[in-house]
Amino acid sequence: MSETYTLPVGPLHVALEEPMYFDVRVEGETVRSVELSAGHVHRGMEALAMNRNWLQNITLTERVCSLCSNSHPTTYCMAVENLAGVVVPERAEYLRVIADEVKRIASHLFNVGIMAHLVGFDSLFMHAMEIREIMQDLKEGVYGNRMNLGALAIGGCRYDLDEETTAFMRAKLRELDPLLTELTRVYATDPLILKRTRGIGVLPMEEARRYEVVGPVARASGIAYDVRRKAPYAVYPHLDFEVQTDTAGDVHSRAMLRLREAAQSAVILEQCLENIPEGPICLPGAVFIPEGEAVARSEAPRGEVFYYVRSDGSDSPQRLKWRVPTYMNWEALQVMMAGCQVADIPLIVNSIDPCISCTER
């Protein structure tokens, strides 16, 4: 009769060098169940951020999260906004979802990269890496920043593109598109990938509307959400892009997603540069607060984020409070692996694309 422990695994894990615990059940190689520890870090994020005003607030939303620091942010100044009721210029529209877009595909790159790391395969691990240079590159080249854009101001943007900052783009995108689509057959056709990857972390439809996750894993399980098409806010209602969806729900088909929407962000690109318009890319002077309460949400690169924010009339929000994807996706790591080998449980947990940083802010 076979015997089952507890395998510890954490809380510096091997795929996320990020503090999460899990209390592994085992029988030989077999993952029989799975309980998640969370709560290893508290950065204390939310209290800060009454301590300041609403304009360094977007400093602060920025740096909860690496991959998706435009996304807080954006998200933040679109609640302020809802809050003053004010109604930011089309050409800032625009400018704020160049950003994400360009956010969303080096995050992506980064998250089948660490895959193919993951799976053995550091050639291809590289080879992604080099490829999202392109995006680090224009980050730095439009932006001045390789992480952080710092491109937010309540009421619009804080930055501008000109012809010569387009055209660069534009180049960026022409450099990117064939690296991408080789990439994304290498990642469809490779035999160690795919042996690595297929079946492996299944997460069924009805478990994934059963655990309500978000972002490119429920849209591998497929599901249709998508907060751009779903609740469209700034110009996604005028720009034509396909929302990227699967039915194996493995980590295989997640993966292949990620890659597929990081081809569709240069679509929009291309469509943003193409029809912004001319025209002031900020508000004039402050935007007054006042006393009230607002939410907004938006498509970051790992799925819904929410943004609620409460004011008493003062120049510091009284409460601001945010959900990430993490939080929504994590549970259903416990049907994930449930019946894997020990082998995948970091590419399992990689496939979600945690952020303990944001979701344990």
Given for the second form:
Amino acid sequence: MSETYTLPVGPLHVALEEPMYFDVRVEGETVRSVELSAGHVHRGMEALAMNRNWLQNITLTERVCSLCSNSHPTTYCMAVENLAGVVVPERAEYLRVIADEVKRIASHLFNVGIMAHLVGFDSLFMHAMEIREIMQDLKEGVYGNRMNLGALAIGGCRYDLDEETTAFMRAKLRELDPLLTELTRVYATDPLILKRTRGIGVLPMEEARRYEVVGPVARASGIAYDVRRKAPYAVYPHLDFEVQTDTAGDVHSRAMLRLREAAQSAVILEQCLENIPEGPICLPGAVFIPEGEAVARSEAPRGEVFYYVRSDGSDSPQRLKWRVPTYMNWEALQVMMAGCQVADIPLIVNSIDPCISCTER
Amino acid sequence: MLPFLKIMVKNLLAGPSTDPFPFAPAHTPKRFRGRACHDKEKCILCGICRHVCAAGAIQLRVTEDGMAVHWVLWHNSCVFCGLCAHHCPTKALTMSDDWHMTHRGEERFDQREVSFVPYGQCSQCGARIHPRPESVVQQLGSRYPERFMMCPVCKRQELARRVTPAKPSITTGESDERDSA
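For the form predicted in complex with its partner chain instead of the form predicted alone, what are the coordinates?
Once more the chain from above appears, this time first in line as the rest of the complex follows.
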């Protein structure tokens, strides 16, 4: 029974949420090596962006992927603002951080929920999704949509918080707090979760450095790399929060790290609601975008998002290019999957929180 | 399983947490970004909505006689981003909280917001100008309402008439010297 054979997984497979193709070489039930091939959902968005004007591209970048649908336009707008050399009003910076952190909590809860589903613990999956529903209701009530917030404009924000929405947001955060603590405790102690996720998909620190992984995958392997701290943007320098790290680097530690980060995001939200100054939410009039090029980066729920824009002074970008966190993270799957069981493949793939639609765009 | 048992029992006792939607009204927040609404009484046909529309859902078609514009928004193309409402200078476009978008296949070409916006007429020469709705006149044109309703040509002439004296003085070399002296 020591014969090795190749098991094709994907591009469309029950264990995968999005199209991705793996050639898994297995020996019995043990995975020996993995080869990945991507490119099944290419949508040509970078080419599309060049055919649209600067304002239309806000909506386009928002639709790159729905779970980080605020990080993409934020980074795009920051890059364009860097190019135009304009400074966003302080209130708008706070509003951007608030939108980002709300999305981060929802995204992290979605990922840990899916993990419970893949373990086979569907009642916990539904409970996690129900807790996430608090954030969905918050988004719907404050921004007007459950996924694509439409919060961004070049030069500021499009939504404002008044007394009513601030109170609503605070109430939702208060509602979330005990439930999130309870959920974290379940994930930390439940024997079924521990049995299926501990010591699986281990990514040691040196391998994490070699593959240059980002986001929660890097932080769970002990690399304290968070763009919000390393290259602070918006109002993050004024905010008091802890960058979460872990050393285990397995599937369980990544899930726990996401839950702790969600709690930290709630702390950031409280601070923002407390400290947000009065003032304009957007620059008056249209921002003129001159010839030149600029970059910007930010911390999406999955890791660092990097945007590059080049303008020839016309109404639409000459080039718009973005790099998303999943690209580095999925290469590291080869390390994580080597030696694992076939049944653990979906769990490990999910633990890097892959966003194929961002990466293939 | 044990740490979760308590939560599971609690959830079971709490009952379903979803809205029984078709049988009872679903909660819709005030800020919900649903179907866009166009108010032709406020529209000045500037076209910024069409310019920013990422989905290409907005069309402005001039009628055959050239006296009016059919303003059309296709709900089936619209992505509800709200950029048009954000950029509309007169707030003629708003996002309503109506999210009921279901329709039969045969009604797909009726899923649109259509406004017939007539062009304005210059109060002097009758030439075609962009519409000047009452709300805009009240906001911007209340100081010189009659000049606000003119076409650019008549407005220039009117302004020129206003700033030049009734009897223009003839400029000669002598007067220039006197001025400079």
